[in-house]
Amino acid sequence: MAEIHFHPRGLAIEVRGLRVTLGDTAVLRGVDFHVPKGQIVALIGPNGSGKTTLLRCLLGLQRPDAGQVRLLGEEVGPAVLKRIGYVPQRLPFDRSFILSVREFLSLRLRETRGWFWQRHRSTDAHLRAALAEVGVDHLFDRPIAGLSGGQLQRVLIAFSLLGKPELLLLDEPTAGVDTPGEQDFYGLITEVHRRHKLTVVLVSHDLSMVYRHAARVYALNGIICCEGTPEEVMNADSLKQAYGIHVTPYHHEHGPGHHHVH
């Protein structure tokens, strides 16, 4: 195969003919994947499409067939992977788990990794301020296990930052969150992304949200069909490509900037 040459320069996420087939499926077909850093964008597409795969990839879980990939122009490995902050779409935990959401978010500091720290005031502070950034302060001595869904994910996005991460790949954030919440962690991640100046990849099926937030969308169905600006993508023969139906997209506003696709 002939070697690929990268153009790291302004890019975050650099993918080149990218193949996996799992068991009698090939579920990425030769993706080409280019992200510019300090954009949120929005990955896109119908279940069964690649999209978690695809992610999975980029964090080193799932070796490709064939292709490769660069973040933050770095191959794939533990050194640059520091630099990356992922929120996964579901992180259950059994009842009993005990831990803390304050015990939790302690291991991803280095000086309270061990078992045996000593709890001390300014890690507290360190951990609440954290919190305090997704709105969720008030959960610091709350069973992890005993969070909703919504409270969850703002505690896992809390839990990357921590990191002091690059790039955020969130995979369907908002899977646990009700239909009112949304809206909200949306604007949630946009403030976050404006405050780090972080490079944000968000898997969502909510094209109405992913119209009002993302810079960029790429459509995946085992390939990338289309990418562009929202207003190019979400258009139906866009659509009808990546998700190989017909969809009819419509706007309608909630006062002034607030569209919503369909």
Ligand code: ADP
Given for the second form:
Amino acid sequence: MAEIHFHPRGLAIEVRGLRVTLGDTAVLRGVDFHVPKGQIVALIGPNGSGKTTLLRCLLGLQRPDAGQVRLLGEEVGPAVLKRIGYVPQRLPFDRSFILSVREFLSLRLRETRGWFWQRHRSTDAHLRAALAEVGVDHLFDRPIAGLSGGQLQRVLIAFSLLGKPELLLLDEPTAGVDTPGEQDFYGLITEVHRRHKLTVVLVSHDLSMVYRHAARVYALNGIICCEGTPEEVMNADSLKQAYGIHVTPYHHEHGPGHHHVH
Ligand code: ADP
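So that was the form predicted on its own. Now I'd like the form predicted in complex with adenosine-5'-diphosphate (ADP), please.
Below: every chain and molecule of the assembly, starting with the one above.
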């Protein structure tokens, strides 16, 4: 009898049979990707494995050739995308980007009209609280363009949290962050996850970065070639499929909810 997966809280992400061809490359070749609500999970895969393309499909920026995508139980569209937070790897800022952190965050608020360039006590308090939550309220009046990678990352998370997301997608979350900064970052994500009870998807090419912090790991290489707990996915066979390299064998048993596509 077929195994029945029961998700009492439903699925945050439900992708079935997703196919995308770009130019001559079949980038996504039938991706099935199911993320239960309320967990921190990792989507990993080497460069070129289709992570960005899958993210673009989730965000409604890339139309798939075939397959379905549902977020929080709904078809991708403006309504559900309001309930999703997306934190990009970086923003194409240069030194000429003139907004301060306060001004940048205020773009996220619905009514920006008249007060955008002015200071308003209640708005400022709200924005400051969002920064305080991610430990960077001291950056309030700093120019965005002058921030370090780690500081910008936190400001982008604060920006996302202002929209009260139920699902947070983080693309290469620790690119441009130093090693001690990385540990702090995952501590922060764990805390945000706990406090807001949201689903978090960490997207990364580096399994070692994310596996300690994820309840579940999905390895992408045109398809989801392996998924399971971090321990399950860390084994040599499945990682070889995702990365095409040899890694130290890891004790491995096939538990429930874990599978390979051979
Ligand atoms: P990742 O984010 O995992 O590095 P991507 O989704 O960016 O993977 O890319 C997957 C593959 O698709 C790569 O081989 C890349 O060269 C190819 N690709 C991406 N965009 C295009 C495009 N516009 N035209 C043709 N090929 C593309």
